[in-house]
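Coming up is one lone chain in C-alpha cells, specifically the form predicted alone.
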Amino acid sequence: MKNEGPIIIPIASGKGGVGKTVISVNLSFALAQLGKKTILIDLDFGGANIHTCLGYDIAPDGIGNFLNEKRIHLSEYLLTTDHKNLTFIPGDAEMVGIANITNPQKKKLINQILALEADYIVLDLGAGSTFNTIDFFMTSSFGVIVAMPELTSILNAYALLKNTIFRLLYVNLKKYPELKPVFDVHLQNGGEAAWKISEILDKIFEIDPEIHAEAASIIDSFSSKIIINMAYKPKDVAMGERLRKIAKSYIGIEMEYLGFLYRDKIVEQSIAARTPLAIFAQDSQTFQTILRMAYKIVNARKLPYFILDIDNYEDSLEILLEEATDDLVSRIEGYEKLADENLLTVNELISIVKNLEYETLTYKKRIQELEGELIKYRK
C-alpha cells in the first residue's frame, strides 16, 4: 500500500554537542542522493544553526518568520541546496520568542510540515527533553536519537525516551478520565528513578483491560532508532546496548541501531568550511556510513507514520511535563548505578559486531544489485 504524505524523520538528542545537526544535514543529503525528494527543517528552537552548515553567514527567513508573520504556507520559506532533491527551511535562532512557541503556533507548524510535498522530511530538533522537542519528536514513529558513548549522553537519551513515552500515553489516553489519578501520580514523581512505564500499564490494566490493550498498542507503535556518534573504538557500541536494554526494561520499547560513527577529523574540517560532508568529503568513511543509514531508511519494511494527535494539547500538561523533566535531570545520578551494571557480556558484544559486519555485506550486495539494474535500465 502506498504511503500517504511525507515520511517524517525527527532527529533529537538527550544533550547537546553530540553531532546531531551534522548527522541531520548529511543524512538529508544522503536521502537526496538516493533520488528521494527531501526537506530538511531546523526545529532547534533558540539554537538553530543548519544555515551555517550550508554556508550561510546570516540566517535567512524561516520558521521564526512563519510563526510570527501572516504568510500562510510554510513552503514559501523553502531554500535550495547544492543537491536538486534537497531543500531546507532555516530556524531563525535570532528571532525573539522563537524558543517558547505557543500551542496554536505548534499546531500550525505541525500541520504545515505534514502538508509539504516530499518523500522525506528530516527535522533537526533541539537537545534535551523540553516539551517542544518531545512533541515534534512524536510526529513520527521513526524518531532517531543521537548519543555519544558516554554515560551522561546515554542517560539523557534515556530521559528523553522516558518522557516521550509518558507523553504519548498521556496525550492519547487523556480521553479516559478514570486514568487521571494514574498520570497525576507519575507527573508528580517524574524524577524518581524507581518507577517504570510498566507500572503505569499495570495500573491501567487494573482499571480497564481494554484501555490497557490500547496503551500497549501506542507503545508498540513507537520504534525509536539510535545512532552512536563520535566513538573511539568498536566496543563503544556497548553504551548503545545499555540504552537499548534499559529502554526495554524500564520503558518497554525496542530500539534499533541506525548507525555507528567514529570520531573523524574530516567532520570538523567540513564544519569549519561550512560545507556538508556530503560535498566536502563524499568518499569519507563517515559519509559512506551515513549513506548506509539512508539505505536502511529507504528500504525499511515498516513505514513510519504520524502517531501524535496534534489537537490533544493542554497548557497545564506543558508546565507539569517541564517540572517532571527538571526533576528527572536533577536526579539523573540515581541512574548511574543502573547504567554501571554489567548489562553486556563479551559474547553479546561479539554477536553485535558480527551482525554489523553482516549488515555491511548485505548492503554492499544490494548496492551492487542496484548498480546492475541501473546499467540494464540505461541500456
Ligand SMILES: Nc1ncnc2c1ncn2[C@@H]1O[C@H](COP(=O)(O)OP(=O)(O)OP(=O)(O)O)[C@@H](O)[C@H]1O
Second form
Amino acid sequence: MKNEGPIIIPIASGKGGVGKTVISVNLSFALAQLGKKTILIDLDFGGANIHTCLGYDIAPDGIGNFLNEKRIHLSEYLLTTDHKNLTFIPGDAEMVGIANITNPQKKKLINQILALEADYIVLDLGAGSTFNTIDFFMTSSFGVIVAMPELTSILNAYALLKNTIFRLLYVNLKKYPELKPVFDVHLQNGGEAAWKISEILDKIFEIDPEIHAEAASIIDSFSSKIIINMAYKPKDVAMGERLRKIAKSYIGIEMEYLGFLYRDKIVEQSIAARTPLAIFAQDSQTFQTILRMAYKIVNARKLPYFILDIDNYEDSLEILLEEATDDLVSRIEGYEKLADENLLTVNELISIVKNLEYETLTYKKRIQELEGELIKYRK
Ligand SMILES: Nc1ncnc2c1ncn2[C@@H]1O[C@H](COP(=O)(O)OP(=O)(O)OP(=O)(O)O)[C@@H](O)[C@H]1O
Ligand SMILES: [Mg+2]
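Form predicted in complex with the named molecule structure, per the form predicted alone context:
Every chain and every other molecule in the complex is listed next, the one we just looked at coming first.
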C-alpha cells in the first residue's frame, strides 16, 4: 500500500447480485461530478457487464485483451464516457477462460492500475471470496463491501472480510518459515472453517512476539466500508451495524458505514435503459444518496487510508441516521406528489402514511438504542 498516486476503491460483496455494478458505475459518475478524475475498471472476471450498463452493444476490448498482451499499456484501453472526468476500462466479456488469472498476470495488472493517472480508481469486482477478488480488494484501505439487509448476505460479507485478512497476513508473513505450520492448518481448513483471526494471532505470538506485532500492524492498516443496498425500511440500517460489530469482535477490524440505499424501481428502469442513474435520474433519491457517499470519500479526513477511530465513527453513524431520516421525508414528499396528481387514492395514501409512521417510530427507537450503545462504548 502506498501513500501517493490514485486512491483505489474496490467494490466487493460476499454474494452476487447485491448491486456492486450499479454502485460502482454511479459512484464513479458521482466522483467525476465532484471534479475528481476517475477511472472505472470492470474486474468482474467471468461476469463483466459495465459496458452494457454504459450502453455498449458489443463488449469493447478491455482487461481480458490486456492480460492476453494484445496491447502493452493498460491506459491504451481507456474509453471515454458521458462525463469528461470519467473514463473506463471494460472487462473480459469476450474472453473465455480468463476467470482464473495467474499470479504474474495479477501482479502486472495491479502495478499498471496503480500507475494510471487519476484521483480515484473504482474497481467493480466479482462476487465472493476467490483470490481474484480478494487480491484486488486488499490493494486498498478504501474497499467497500456491499451487502443486502439479510443475514446470509451479512454472513457472506463477513466471510469475505475474514478471508481477506487471512490472505493479507499470509502474503505479508509467509517470508517467515516458522509460521508455515500456522498457515498450513488454516489453509487446509479452507475459507469457511470456524477459526478466528485472534486464534491465528495467538499462535503467531507464541512463536514470535515481534512477528505478532507486525501481524497486528498489518490488520490495523486495513479498513473497509459498508454499503447496505436494497433496503426496505430504515431499521435495515441495523444489519450494517451487525456486520460492523462482527468484524470488530471476530476479525479485529474497524468498518465505517458509507451509506444505505433503499430498493428503488428507478434502478431497474435505468438498467433497462442502459443508462446510469447519474444521467437517467440525476435527481432520484438513490443517485443523490450515492453522491453523498462520494462526498464522504472526497472529504475523508484521514487521507489516504481513511481509517476511522471511534470518534470519527460516531460522526459517521450520526450522519447516517440523519440521512436515512431525510430519505424517509423525501419519500413522503414523493407520495404527496402522486396524491396531488390523483395517482393515489385517499385509502392508499392513508395506508402509506400509517406505514411511514410505523417506520419512523421504529427508526426513532433504533436511534435511541444506538445512542445507548455509544454511551456504553464510551465508558
Ligand atoms: N437500490 C436498488 N434498488 C432496486 N434494484 C436494485 C438496486 N440495486 C441493485 N438493484 C437490482 O439488482 C440487480 C443486480 O445489481 P448489480 O448487477 O449491480 O449487482 P452485482 O452485485 O454487480 O451482481 P453480480 O455479482 O452478478 O455482478 C440489478 O439488475 C438491479 O435490478
Ligand atoms: Mg456486477
